[in-house]
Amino acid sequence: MQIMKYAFQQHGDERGHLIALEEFNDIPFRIKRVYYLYDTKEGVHRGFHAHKSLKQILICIHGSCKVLLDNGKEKKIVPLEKPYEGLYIPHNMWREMYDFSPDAVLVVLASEVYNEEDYIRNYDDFLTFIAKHEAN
């Protein structure tokens, strides 16, 4: 499984630092949609679907967390910790969220508005899903 880690350009000085994000240059889709996680309780772990088509970048913020991501066939943890990466994760890929630090901020951009149709949230039947797709 190939996982994308962005690093985002800081631009920065005795006053702090700044990322800039822009769509097909940072991003490599056009941004539809844009939320945020945070004040995650301890033992909490989000997500558990997959999507059909929307691809995401997941960047923290603030703090950290763990992205289990699995493609049906294989698994992989992979760590957020730095304000300066995403993590790209692209359609027909399960995710999981967990191990929030208190301060977490997990910010997600999304490639489309929300829609429960493109949501899988049943682990079976995104085998399933990713099985009949692999065939065709």
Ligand code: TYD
Contents of the next structure:
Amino acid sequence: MQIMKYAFQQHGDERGHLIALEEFNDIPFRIKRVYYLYDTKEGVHRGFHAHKSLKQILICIHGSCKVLLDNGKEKKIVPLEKPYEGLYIPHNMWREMYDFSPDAVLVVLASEVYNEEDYIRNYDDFLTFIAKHEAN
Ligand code: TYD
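Previous: the form predicted alone; requested now: the form predicted in complex with this ligand:
Below is the whole assembly, all chains and molecules, this chain first.
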């Protein structure tokens, strides 16, 4: 499984850093939704779903967390620890987010507005979905 981690261009000088993200230029899709997780309690695991078509970029703009990616065949753990790192998560990818530091702010850029129909929240359904998808 190939992990698509972006290192965004930092505009830095003696005043500090600034990162600008433009759809299609820095982010490989039109950004239709932005949401963020913060104040995540110790030991909490979130996510536990895949998407049928949604694509996302995850950026831990403050603090750190880990993301488990699972394509049904292989699992990879990706730490997010820098505000200039973006993790691309394609559709058909199971994800879990955990090990949030108390100060973690995880920003998610999404290619679609919220749609519960696009979620696969059961792991066995996910395996069935990708098996069917591969067969076609
Ligand atoms: P949830 O799917 O449990 O988040 P995660 O998968 O990261 O653990 O979402 C928590 C709540 O927020 C749930 O009631 C749905 C709602 N929600 C929205 O209304 N819009 C959104 O864009 C997202 C991601 C969640």
